[in-house]
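A single chain, nothing else alongside it, follows as structure tokens in the form predicted alone.
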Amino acid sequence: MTMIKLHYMPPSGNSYKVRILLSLLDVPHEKIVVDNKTREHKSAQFLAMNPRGEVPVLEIDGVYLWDSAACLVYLARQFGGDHWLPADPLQMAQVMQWVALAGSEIQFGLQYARRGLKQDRWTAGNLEQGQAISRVALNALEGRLNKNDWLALGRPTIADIACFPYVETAPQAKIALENYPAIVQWIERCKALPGWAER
């Protein structure tokens, strides 16, 4: 039997992505909270699992996956059949373009602006720059969700999970979601999925 451990921090949106899919797929796993106050994620022991010194880390029988997108891909293909991430190349690409958005404009805009405001730690740029990048992502999402319930393939996939956490917390980056009604409705659809993990 495969032994899966999730090393995570509860406030982390990237950790939340993995927790969502683990919950949706009802995958047995052990949760290990990484202590942010003691900067455990920068310790030698943690860096041996993830040289980036960040959460999450998904440990599978001693193999470490240290990027949330990689974790989602593994879980979707290992436990979700073709539903969450199809093997068909064109369908897979339609999902992965949104996963890529989560790692680009959503991260550099929404995530970094939120972290800057909450922790006074500005990784790249200032609030105004972060919000400008955020709006690129939010406009792309709103445009898609105006005519579609889900981001790819007409059903929930890891595209939705990858984008969800930092879009939901956009107000913490001082971006009002009231200006994005299709996104607001999508957030509610995601949270209504059976097994969706609480924050």
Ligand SMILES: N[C@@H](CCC(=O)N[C@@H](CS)C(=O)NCC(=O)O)C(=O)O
Contents of the next structure:
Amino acid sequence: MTMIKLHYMPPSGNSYKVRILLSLLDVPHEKIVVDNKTREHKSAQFLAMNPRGEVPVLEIDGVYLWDSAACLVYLARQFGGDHWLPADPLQMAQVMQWVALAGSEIQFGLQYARRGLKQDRWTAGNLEQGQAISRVALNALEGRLNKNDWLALGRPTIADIACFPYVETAPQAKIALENYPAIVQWIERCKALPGWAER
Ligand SMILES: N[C@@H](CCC(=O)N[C@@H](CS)C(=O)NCC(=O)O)C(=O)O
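Having seen the form predicted alone, I'd like the form predicted in complex with the ligand now, please.
Okay, now the whole complex, with that chain kicking things off.
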């Protein structure tokens, strides 16, 4: 039987994406907390698992997957049949364009602006720049969700999971979601899915 371990930090939004899918698919796994206080994720031992020194890392029978997007792809295809990430090339690409948004404007805008405010650590521009990048993502999401319940394929997929954590915490990046009513409704729709993990 495949042994799956999630190396994560409880407050990490990128780890939360993986926790959501593990929970939705009810995949047996072990959780290993990485100690942020001792900067364990920058240790030689951790860097051997993930050269970027970040969580999450998903360990599958001794194989290490880093980046939440890779973890979602693996779990969806291994345990979710065609539901969360279909094998059909066109459908897969329609899901992956939103996963790509999560790794670009959402990370460099919403995630880093929030982190800057919480930790006073600004690695990719100041608050104003972060908020401007965030709005590119939020406008794309709002435009899509205005006319659709889900980001891709008319059903929940890893597109929704990948975008969710840092969109939900947009107010912590000092971006009010009141101006994005379709996003606010989508957040509630996601949280109502059976098996959705608590933050
Ligand atoms: N693109 C990566 C980003 C990972 C990332 O930013 N991880 C953060 C936690 S959410 C981290 O490990 N930060 C530790 C640090 O920067 O010291 C992913 O999606 O997994």
